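A lone chain, given as C-alpha cells: the form predicted on its own.
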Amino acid sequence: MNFFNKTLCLSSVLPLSKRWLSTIAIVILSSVGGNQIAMASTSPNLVETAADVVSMRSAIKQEGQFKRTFIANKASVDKQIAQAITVPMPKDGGGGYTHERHKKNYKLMYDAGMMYQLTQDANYASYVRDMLLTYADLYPTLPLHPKRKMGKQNPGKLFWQSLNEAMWLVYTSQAYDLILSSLNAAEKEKIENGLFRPIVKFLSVDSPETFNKVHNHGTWTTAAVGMTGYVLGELDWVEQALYGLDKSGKGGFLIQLDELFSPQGYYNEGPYYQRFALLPFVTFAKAIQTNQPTRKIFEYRDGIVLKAIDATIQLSYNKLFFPINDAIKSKGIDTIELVNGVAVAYGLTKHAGLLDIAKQQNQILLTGDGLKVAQALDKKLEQPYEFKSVAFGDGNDGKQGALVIMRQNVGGEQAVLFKPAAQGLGHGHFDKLTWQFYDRGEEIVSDYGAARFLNVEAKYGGRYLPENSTWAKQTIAHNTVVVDEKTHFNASVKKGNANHPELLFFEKDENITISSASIDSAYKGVSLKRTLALIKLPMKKSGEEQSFVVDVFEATSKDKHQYDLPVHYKGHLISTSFELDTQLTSLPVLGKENGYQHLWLKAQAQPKAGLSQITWLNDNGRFYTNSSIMDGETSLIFTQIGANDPLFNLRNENAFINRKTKSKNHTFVSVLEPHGEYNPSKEFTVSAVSKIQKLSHHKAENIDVVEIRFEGNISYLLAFNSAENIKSNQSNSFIFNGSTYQFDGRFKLFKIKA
C-alpha cells in the first residue's frame, strides 16, 4: 500500500520551511515556478535535527561510548583541518589521488560539520564553508571527467562516473545543512548557485537515463538530489527525486523501493549491492521522515526499508556478506552502509538484536541514532541476533526465484547458500542453481565473486577487470551444471533478466533444512533441477552430532549433451579414492571460451562405478569429503584458475569437475561431509577419513531416496517429494530393499539397520 498521496498538502511540506530565513516566523517564498521554499533557522534539519544535537551535546559531557567516539573523531578532524584545503582538478580514475581526495573531502566536510554542531566552535563551520566556496569556484568550470569510460558508465565531473558524484552530494548536502546557520546571505548564494544547483542539474536534468534508472546508480542519484532539495528548499527537486524527472512515478526513489526489493527486503542485485544501496535508501528515507513525516516513509510498502536492513544482516556469514554476483569478498557487516542502517533501525524499533550487530560492528556514529545505540550498549541491553534459515523470494513480487540460506550449528556454525535467484541486472552472474558451503567461519565450497581490485588504479583503474566477464560471470566459475561448455543464457543479461528459476519448495524441521528449484530456460531443450539438504545427524558411536549436505542435481533433455558439474573448493587436496592422471611437466588449457580458457587442466580420473570420494583440508583445520555416485563412465577433472591471464588478474583457486558426456539425462548425487581435525601446533590429527561407506540414489516418480551408509552398517535414507504444490499432509510411500516406507508431507529422514 502507498501510505501517502502524490499530491502534497500544506501540512506535508511545512517541515521544509523551518530553516534560516527567520528565527520566529515560518516563511514560504515561491519562485517563478512556485517550487522554491525558503527556510527558517532551525538548522540542522535534514537527517539530523536540532533536537538530536541537543541530546548529543549533553552526551559528550558524560562517560560512555559516545563520548569516546566524539573525542577520537574530534582529534582526527582537528588534524585534518589543520592542513590546507585541497580541491584538486579531477584527473584520476577510481583509487587515484584526485578521486580519493574528493572522497576524503566530502567525508571531512560532513565530519567537520558535525563537530561544529556538537562543539559550537565556528572554526569547523568556517573550514566547511571555505571548502564549499572552493568547490563553487571549481565546479562550473569542469568538463566531463578525463578518465570517463564512454559507453559503459555515465561520466561525472569530479569523478570518473556520475555514481561517485551522487555519493559526494549525499554527504556534502548533509555537511551544508550542518553549517547552514553560520553562513551569511552572500556565502549561501555563491555556494548554492556555484555548486549545488549545477551539480543537481548535472545529475538530474542532464543525466535522465541514470536519474530515472531502477538501479543502485539511480538510488544514489535520486537520494542526492532529493536531499539537496530539502536543504535548499527546492520542493520540485524532492518531487522529481521521489517520482522521476517528469514526476509520473515511472522513475524515482519510490519505484526503486517498489521494484528493487522483494516483499521480504531482498535486493535484486544481491547482498554486495544491497549493502551498497542501503546507505542512500536509509539516509534519504531518514531525510524524508525528518522533513515530511506525514509521508510515513518507514511504513511504505509494509516497512520495506527496515526489512531491507534486516535482510542485509541475514545475508552474511561470520560477519562477511555472501559473495554472489559482482561481489568483493572482503565486504561485511562493519561497512559504513550497514553501520548506518543498524543505527537507524535501532532508533526506530529499539530491537535488542540489532545491538548485538552494532557491538560486532564496533563503530559508533555521531548521530542521533548513533547516540541511542551507544547508550543502549553502555547499558548492555544487547541480545543475540537470530540468524535464520530462510528463503528470500526474489523480484518485486517475491516470486522470481529465491535466494536460500540454510543454517545449523554442529561443532561450529554451518551455512549453505543456494541460489535459484533471478539474474540480478547487469551485476548478476550466470550461475542458476549454484551453491556455497560455509563451516567454522570459513568458506568451504566457494564462489569467486567479482574479478576486481576495487579502487586499485594500477589494476584497470579500480574498475571491473576484463576477466570479470570472461571468467567470474561465466557458469563454469560457479558450482552448477554447465551444458556443452556454454554459459547459461549464452551470457545474455537481457535473456537472464527475462527468465528465472522456480523455487519448488523450502522446508525445515529440527534436523533438516531442504530446498529444491528448477529452470528450463538456461539452455534450450535442457531442464535443470537441484535439491539441496543441510542435515544434522546424531552419531551414536562418537556421541556427537554430524552435519552433511546432500546434493541431487538432475539434467534432462531429448538430445545428448555434455554435462559438467564443478565444485570450487577452498583448501588443500588430501586424498582421492581413485587414481589420478596428473600433469607433471606442463599444463594444458581446459577449453577455449566461456571461462574454460582460464582453467589449467591439472589432472584427470575415471573412477569406477560406485562410491567416489575426494577429501581436502581447509584453513579452519577441518577435513571435507565430497562423496559422489559414479556410473563408471563419468570422469573427474581437476583444475586451477590462471590460464590465459597475462596480467595475473585472477586468483589461483582449485576445483574438480564431474563430467558426463553424450548423455540425454543424468543425475549428479553427492554428499559433502565435514569431519575430523588437523592441529599442526599441537601435532595431532583425528578423523581424517570419511565415515561414509556407501551412497546410493533411487527415484520412483516424484520421490527421490538417497541412502547414506556409515561404518557399523547404519544407514540413513533421505526421502523427498519434489513435485510442485503438494499438500503438507500428503501421504507418500516408496520401496527400498524390499521394504515399504511411508512419510507425510515433503520429506523425511529414516534411520535403518543395514
The other form holds:
Protein chains: 2
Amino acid sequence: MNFFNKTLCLSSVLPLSKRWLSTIAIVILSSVGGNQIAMASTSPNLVETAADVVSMRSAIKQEGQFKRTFIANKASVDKQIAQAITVPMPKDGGGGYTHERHKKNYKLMYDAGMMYQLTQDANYASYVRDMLLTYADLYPTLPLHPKRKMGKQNPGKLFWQSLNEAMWLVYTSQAYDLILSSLNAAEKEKIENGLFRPIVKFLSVDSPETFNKVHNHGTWTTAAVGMTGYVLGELDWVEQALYGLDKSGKGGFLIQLDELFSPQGYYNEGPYYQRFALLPFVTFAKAIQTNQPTRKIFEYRDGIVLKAIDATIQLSYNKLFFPINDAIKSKGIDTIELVNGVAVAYGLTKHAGLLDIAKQQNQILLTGDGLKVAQALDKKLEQPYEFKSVAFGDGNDGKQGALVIMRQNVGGEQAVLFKPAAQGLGHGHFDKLTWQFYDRGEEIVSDYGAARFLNVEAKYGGRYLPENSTWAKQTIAHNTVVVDEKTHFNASVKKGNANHPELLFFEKDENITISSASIDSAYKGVSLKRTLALIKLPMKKSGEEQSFVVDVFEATSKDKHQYDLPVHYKGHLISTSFELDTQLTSLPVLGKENGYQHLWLKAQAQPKAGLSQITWLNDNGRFYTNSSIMDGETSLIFTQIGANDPLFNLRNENAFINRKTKSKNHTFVSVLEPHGEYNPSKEFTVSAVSKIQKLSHHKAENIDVVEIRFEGNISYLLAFNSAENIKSNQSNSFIFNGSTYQFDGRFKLFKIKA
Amino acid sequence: MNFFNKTLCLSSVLPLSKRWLSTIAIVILSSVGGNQIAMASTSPNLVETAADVVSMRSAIKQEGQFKRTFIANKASVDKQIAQAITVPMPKDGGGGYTHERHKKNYKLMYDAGMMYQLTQDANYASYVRDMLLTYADLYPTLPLHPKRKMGKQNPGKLFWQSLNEAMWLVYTSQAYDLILSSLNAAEKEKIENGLFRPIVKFLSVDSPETFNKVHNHGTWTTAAVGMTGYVLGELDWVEQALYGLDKSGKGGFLIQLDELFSPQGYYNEGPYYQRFALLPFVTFAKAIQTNQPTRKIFEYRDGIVLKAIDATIQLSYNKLFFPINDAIKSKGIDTIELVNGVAVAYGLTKHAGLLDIAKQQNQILLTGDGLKVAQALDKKLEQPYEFKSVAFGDGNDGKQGALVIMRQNVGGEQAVLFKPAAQGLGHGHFDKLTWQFYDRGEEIVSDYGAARFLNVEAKYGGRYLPENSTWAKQTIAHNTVVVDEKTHFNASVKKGNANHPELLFFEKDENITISSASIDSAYKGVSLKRTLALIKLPMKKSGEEQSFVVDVFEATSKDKHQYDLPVHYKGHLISTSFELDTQLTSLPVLGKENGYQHLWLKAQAQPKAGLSQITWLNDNGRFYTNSSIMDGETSLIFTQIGANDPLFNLRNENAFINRKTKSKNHTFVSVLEPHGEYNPSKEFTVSAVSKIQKLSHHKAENIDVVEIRFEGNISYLLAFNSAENIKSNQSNSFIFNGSTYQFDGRFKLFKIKA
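Return the structure block for the form predicted together with a further copy of the same chain; the form predicted on its own was the one displayed.
Expanding to the full complex; the earlier chain stays at the top.
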C-alpha cells in the first residue's frame, strides 16, 4: 500500500480557536469543489469537530452501518447511565474491581459525551458532568495508589501505574470536550481545578521522568497532557507535550515520533506494543491537526503517523499480529487501537485498501472518521488490502537490523517472519535471527509469545509471569541458534539494546523471497549468519503447487561450542525418517537454566549422515516436513515445555532441537515443506509423505548452493551470495556436479535434471 | 423434531417394473392436487427416478443453488473424464493408490452417470460404459486382495476388505442404472455377466457370514446386493438382501433395521458409526421405495429409517458428533452420509428444521431430493432445527441402558452427554456412566475419541492405532470411575455386550435436566451409580446467567477398593484452591496397565476436608471450575497423556483424577461451573473466580441432597430420589439444617437463604 505519496486530504481548519470562551456553537458548512470546509469555534474541537458532529447527526437518521452502531451504542450507554455513578476509592491492581471500574468510567464518559453530541439530549451531558464533578471531589484527596509497584513503574493515583492514569486522561479530556458547551462557569471551574489541573500536574511536572521518556509510556502521558491543554486552552501544556517539559525538544511527542519509529513506521518494540502505542500517537496527532493544522502533524517525518498505522497492519497474518517479543497472541487487527488508526488513516487518505481492513475489523466508530468508513463500507468501496513482502528496517534510522516479512500465496497465504531486528527495549526477546512460518491461516513454526494471562488475578496478578523471563524471553524458546545453552547477550537487555544484527540483503523475484542477516555480538567470539528463502515453484500441469522454505544457518567460532537450533512446531508428530529413542516411563528435564530447565526431554535420536526428515500434522489439515542435512554426529532432541513449572503457568508445546556439540563451525541446512491434506471429515488423506528425496549444501567462496532433489531426479539449486557488500551487478559462478552455473546479483534458483 | 407423526409424503409409484426389458423412457407427468405422480418404466429407476430427472433437467436451467452445484460438479466431472480410464490391478491397502483409485472410480461413475441424465450428453454414458467394461474384463480374473487381513475382516477383491467392495457396488449399481438406457444388449450382457453377477455372488453366496451378519458390514453388503438385484431384475437377490441368504428373516436388511437401532433410532455403536451405517440404510430404503413402494419401507418399524436420520442429527453438538466409542472427532453433520440422509428425509417429510441442518451442511446433492432441498433453501424456508434433551434408550428394545443428552442455552448452547449406554460391539469403549460437557461451542470435559489418524500410512497404516486399545478404549481414558486401576468388564467386549447399565430416570423441568443410572456388572462386587444434573438458575436482574452441572457418583462394595474418578478437561489450568505438589524435574508414569501406563503424573495434592476447587480456562475464553467435596483422605492427581508412547501416537491431553483408596463405599460429589470471560484481544477479564463458596452432600433413605452455597449466603439444594422404582407421584421429604423440605417425584431444586 502506498498511500503516503498521495496528497493528504486534510480539512482546512482555522488556527486554535478560543472556543472555551464561548458555549455557543457557530458552524458554517460550505461545499467548495467537493471539499468540506468546517469552521468551528466551540465544543467539540479536540479530536472531533463541530463539522463532524453535523455529519454524524445527519447519518444517524439514515439507514446504514453507522446508524446501526449508533443504536447499539446508545442502548449500551443508556443501560449504563441508568445505574448510579460509581467512582470507587482506588484499591485494586490490574484486573481488580476498582481498576476495571475506573477504566469503564472513562470509556463511559467518552461514549456518553458522544451520545450528547449526537442526540443533543442533555441527560448524557449531565451524567458526564456529574461523574467529572465526583472525580473532581475525589482526585485532590488521593495519595499514591496502594497497589503501586515502586521502582518498577511510575505509580498512579486512580490506578496502580501512571500509564493507566494517562490513558484515563486521553479519554476523559475528550469526554470533557464533548460536553463542554453544556457546562456553566462554576462547573467548569470545579472540574478543571479539582480534576484536570491536578492530574496534568501529577503526570507532567510531578513525573518528569515518564513525561520526558522516549517510550510508549511517555507517548500516553504527553498525549494526555497535550490534549487536556487544547481543551483547557493551556497552550503551554501543549508545547511541553510536544517538546518535553523544558520545551527543548529532547523529550515530548515529536522526538517520540522521531525516535520510536523507523523511517518505514516500524515500532522498535514490535507489533504488540506498536498497536498499543498507536492510539495516543494517532489520537494526539488528530487533536493537533484539529487545533493547530499549520503544524502539519500528519506530514511530519514524511507522514510517519500514517506509515505507523500501515506498518501495524502489515505486521499481521490472518488478522493476528506476529507475536514477537512480549505479545499476547490473540491480539490482532480488530484491536480498538487499530480500528481507530484505520479510521483516521482512511479519513485522511481515502485509501480503499483500508476499507478491506475496516471490514475485517467489523467495528464502526461513532466519530467523524468512523462515519466516513461506515459510509464507504455501505457503498462497498473496499478493495483488497495488499499484504507485502517487506523488510522493515529497525531503529530510528532504519539501519539497526530489520524485521523481515516474506509472503506468497500457494492455495492460501503463507508467511515467513524473519527477525534480525533490534532488541526492542525491555519487552524484547533474546531471539536474534529467529523465524516463524505460517500457512493456511495457522502457525506452523511458532513463537511462544509472552507468558502471561492478561488480568487473570490467579496467574501472578495478571502480570507477566515469572516464566516470561525464565522461559519466553530466553533464546531456546525461539527458533534460532543457542550457543552452549546460553541466552543471547546473556539475557542482558542493556547489551541487547546496544547491539543489533545486520541485514545483509532482502530481495525477491517472481517465485522467491530471500533474506540474509548476521550478528557477531549475541555471543562473544561466535558469528551467526542466517539466510531464509520462501520459494514457490511454478505450478505443475496437474495444478499442483509446491512451496518450501530454505534455511541456512551458519555458526562460526575459533573455539568449540555446542550449537542448538530448535524448531518449535505446531501440530502432531507424524513420522521421522530415523529411529526415535523415546522416554517411555520417566521424563527427565533437558537442562538447568536459560529456559532449558523448562523443557522435558521426550525423545532423542542420532540420525545417520544424509537426509533426515520430521513430519507433523497441523490443525489446518496439512502436513509439514522438516528435511535437514545430517552429518552423523548431530543429534535431534524432542522436547515439551512444562518442566519446573509448579503452577502450570506454561503451555505444553513441542519442539525438536538440532544439536551439534564440540564444534567450531557448523552450518544447519534445512527445508520446510508443506504438503498434502488430512481430511478425516471427508475421509481422505493425500500426500502425507514429503516429496524431497535428497538435500545437499555446498559452499565455495561466498556462494552457498542448496540442492533439493525431488522425485524423478528433478533438482532445484538455490544459489546465493551473502557476502557483506557486493555490487548490484555482481556476477557469480559455481560448479555443481562438474557443470558451471552462473548468476548475477544475490541469488538464483536453478532447475536441473540429473 | 417430531416429523414422524406427519403423514409421509411418499410418491405413489407402480410396482417393480420390467424396465430392464426396454431402453426407451416413457415418462408421464401429471399434477393431481399438488402431488406429482411419476410413472417410470425405464432407467433410471433405482434410487433416482425418471420423474426426478425431469425436474432436475428443468432446474439446471434456472438460477439457484442447484444450478450452481450442477455447474461446479460438471466442471469437476469433465476434468476427470478427460483423463484416460484407470482401473489398476488391486494392490494397496486403505489409503494406498489402488485403493483410492477404485474409490474415485465408483464416485466418478456415479457422477458421470448423473451428468448423462442431466445433460443427455452421450459422452458421459460412454465413459461410464467403458469403465464398466474395463471392470468387467478385470473382475473375473481377480484373486482375493493381496493386502487382505485374514481372520479380521472379510477380504475383498478390488479392495482389501469386502466392506469397500460393497460400498463400491452401492455406488456402481446406481451408476449402471443411470446409463442403462444408453447400452445395447451386448454391452449389458458383458457388464452384467463379467462384473455385476460375479461381484454379487462374491458378496452374497460366497460370503454368507458377512451377508447375514446383523452389523453395518452386513448392511452395506445387503444394500449393494439388493440394489443390484433391482437394476438387473433379479428379485431373488432382493429377497435375499431383505431376509438373508436363506430368506428366513434371520439375516438381511429388515432384521438389521429391527436389531441395530433402538425404537428411537439410536444405533448401538454410537453416532460415528451411526452416520457411517446411515448411507446404505437410507439408500437401499430409497431404492426399495422406488421399486417396491408397497413394502412401505419408510414406515417400517414406525418409521425407523427417518428416526435414525433424526437421531444422527441429535447426536451432534456444534456440528460435530459426540465422539463416544471409536470416533474420529472431526466428523460431523456435514458428512456425506448425513447430507444424503437429510435430503431423503426432507424429500419425504418436508420438515423445515431439516433445511436448517442442510444449510449448515452447505452441500447440495444432484438428486431429486437434493433438488427439493436446494429449491427450499433458495426460498429460505428453513426453520431452526430443534436440538432436544433426550435419553435414547439403547438396544433393539430401547431398554439396554441409554445415551442421555441434556441441553440448555445460557448465553450459548450447553450440552451434557451422559453414557449409561450398552457396550456397542467391537468399537465400543469401556466407559459405563461416563460424561462429557460442552459449552459455547467447545469441549470442556472431553472424551479422547479414537486413537487413529485415518488413512495416514505412517501412523500404523492409517488404521486404529495400538493405543486405541491400550489407551482410548480403557476406562481411565474416560470420565467415569475406575476401580482398582482395572477397566470395566476387564476390557472384555463379550462381557461388555452381555451387560449394560440401567437408566434409573431421565427427567426435566424448566431449569433442570437430570438423569440417574447404575451398573453392577462393570466390576465384580462393586455397584456404580451416577446422577448428573444440568442446571440453569433463573436470570438475575443484572442479566447475569448462572449454570452448572451437579455430579453425584456413588460406588459401593462389601470390600475395600481404590476408586478413581478422572476429569479430562480441555484448557489451561488456572488455579487450585489447594497446594500442588508438582513434579518439577522428572515425570514418573502413573501406572502399569489398563491405560494408566500412558499417563504422566504431573502433580498431586491431598486437599483438606471441605470444598476443593480446580479452575481452568478453555479456548472459548471462559473459565470452568470443578468444585468437589473432599474428605481429607481423597487425593487429586494431575496427569498428562503421553507415557509409553514411543511413536508419539497420542495427543498430550490433561486430566485430574479424584482418588479414594482403601474404601468400601465412596461418593464423589462435584459441581462444574462455567464462569466469566478471558478476552485478551479486548483486554478484559471478568469473573475469573468461582462463585461457589460451599458444597455439601447428605443422603438419607433414598434422598440425595446436594447443597451449593453462593455468595451472600444464598444456597441451592438439589434433592433427588434415585431409587430404582418409585411411583410417579412419589412424595419425598428430607430435613436440612433443621428444616423439613418436601418434593414430589424424582427431584427438586430449592433456593434458600441462610
